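Given next, in structure tokens, is a single chain: the form predicted on its own.
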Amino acid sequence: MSAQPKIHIPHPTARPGEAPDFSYLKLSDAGSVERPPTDAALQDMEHLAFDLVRVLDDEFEAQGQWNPELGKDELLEALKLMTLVRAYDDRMLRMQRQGKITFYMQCLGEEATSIGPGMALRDSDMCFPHYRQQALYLMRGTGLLNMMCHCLSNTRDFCRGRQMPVFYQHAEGNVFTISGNLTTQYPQAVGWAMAAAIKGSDDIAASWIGDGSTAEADFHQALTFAAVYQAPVILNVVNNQWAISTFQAFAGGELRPFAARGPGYGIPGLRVDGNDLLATYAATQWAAERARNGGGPTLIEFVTYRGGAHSTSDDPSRYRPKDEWSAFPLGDPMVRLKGHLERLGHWSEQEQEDLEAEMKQHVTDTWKEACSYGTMTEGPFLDPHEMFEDLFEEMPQHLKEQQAEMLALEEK
């Protein structure tokens, strides 16, 4: 009898109460993957979508051709920023649990996917992030105080209370507004990159999405435009293994790496250790040089792990083992960066403890200042009249009537 057709339902390798199982991850030894020239032909580097670009080995020593050989000051600045983001994340999560803000999303465990690329890009390059790029916003000058005030939706909120918390924006720093509609930033980044090329600029665009967002139509449309028009853009997929509560296999990660979707469109794909700051920097540096020299787009998959919940609305203990992050084979990006600095003789455990205390105090002091501009329960409060502003060049009649109605109620 011939076999009957059947559908396949992806399943996570471990559920709550079970031992974590990352046997599905294909890893490469640090330094074992060669770094091709930036003008290499696609057919000569398709394997890079399946191998894993790694620089730091298990002893925190840099290995191989992808080693960007960052200096002491650059490494220390990256560690300082990573430590600050951890302190900020922790404070804002606790503030949400205490009812001080309505919503928050951590980037715990994914910091290197922002900091490395952010260091490798120019300030004039345009970034189209998703909601776990806290570090990128800080690097581009958004300011910790402004980010906190936004989460509080207070009188200093740059969105003036019109956007969900963690949906930051910073036009002056060339960082686009975060959108809750997943993957819209991909075609936006491609369009910006095409426009920059038409203008004769060598600035490029970079965008970030999660693994689950690769199932959205915008992902495929963006790759089509990027490939056809050879847009100077870096398209990052942050594969943190989970899209809210669904395992990355539901977006197709079980079949092939997300980076392998690039060659199918004629775009180079790089699969990169997302918890290795040196690797994320090096991969972005390579892709940026290729784009600026007319080589077109690159699709980068950062293999990482979401250390916390998807958001404060999520309970990951319902769908994955509680100790899964501690078992992740690529480790903690901050531990690895710190270990690398210690190995070079530039850092110590005591200096790390002092830095963490300093960053925690800085976050605490900044939070107190942010609250002075208002909270959800204590003034000053946003002027309700602002809801009618910045919507139309000329206010339409129905809004004029609503505004007049509000003024009449206030006079009573």
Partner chain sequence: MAQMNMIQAINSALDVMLERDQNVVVMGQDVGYFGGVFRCTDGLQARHGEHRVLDSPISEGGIVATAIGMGVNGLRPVAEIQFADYIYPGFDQIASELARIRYRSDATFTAPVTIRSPCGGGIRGGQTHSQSPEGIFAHVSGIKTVMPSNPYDAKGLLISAIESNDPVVFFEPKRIYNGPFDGDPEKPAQSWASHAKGEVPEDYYSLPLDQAEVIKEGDEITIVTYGTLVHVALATAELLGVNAEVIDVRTLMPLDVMTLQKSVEKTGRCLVAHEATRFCGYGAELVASIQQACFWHLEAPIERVTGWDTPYPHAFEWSYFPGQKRMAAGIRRVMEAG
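Would you mind generating the form predicted in complex with the partner chain now that we have the form predicted on its own?
Here we give the lone chain, stripped of any partners or molecules.
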């Protein structure tokens, strides 16, 4: 073998102890990217996969054709949600550290990639999220209490203790059950969207995965089916630059933006500032209108940054600079949204402080209530015999026997 093998090994631009370097991120000025009509031809908008759709500029002013012109109430609603999600994440992380829950995943820094899209969709549109879209569940009425009870695997847990924390579900709110297996939901969302079209409804589906997850075959299956059937679906890639310890270049983001996978399949790709709530809203609104009018699928890449550890099992200081997030050129979605509201004269530092205190209190109170339905160590507990239920519509004989065996053992 030659001394210098000719295969390329991607590297992140900075490792622990080195200065963060985001020069690899191609940025566009806020407002500089044109918004094509939603029925534009693919070849006329391929550049959207390489540009960056941004609305909020550095002064937090909304710019350009993509400005969704959201009103005060909508902007405030988004900010409240963001503040609530942060308070929730913060509390749950601390509860995990204290051993009250077994595991947790936060979405720090990525909130706008769920909240903008969630607001731009109709309630009857179906969402297939991955595990960092907790905001979507809150928006769709899952309820903080129910989400906490799930994380506690307690007697009020909507999946009766069967899933690890953060694998939520909310059928009434049209948000699917989360799978631990990456990307599986992506082609399922396409199937849901195809069914909506077959049934003659104008509901659409939306799905979210991470940058790393685009490497799975399911990603490519989703795009193929979506393109072939022109399914009314929005396929989101949340590019937070990292997949546990591996830099997004290991999913192929180094050579082409993830959004550019779209045109290769015949699907428009939008590359969007994921930390700009107005941009995430506008992009989803555009793609939803396209899908609803029979224009077919859209692939959206939200460029963002994973502000925290991958999960409570992870220690990112082993593989990336500690201060990388603060150097991220697209900033913090909450600071930017708050800045925008302040700029419009709708909000103040004081009001934000009050809101944060209020959300914190709300989360604390709800946590207390959640614990009254049981914790991992203190009852009331779920009944373990229930583990045999729901595997099938009707329990087959061998499971009845195993359930009886478990009961008999307990009596001894």
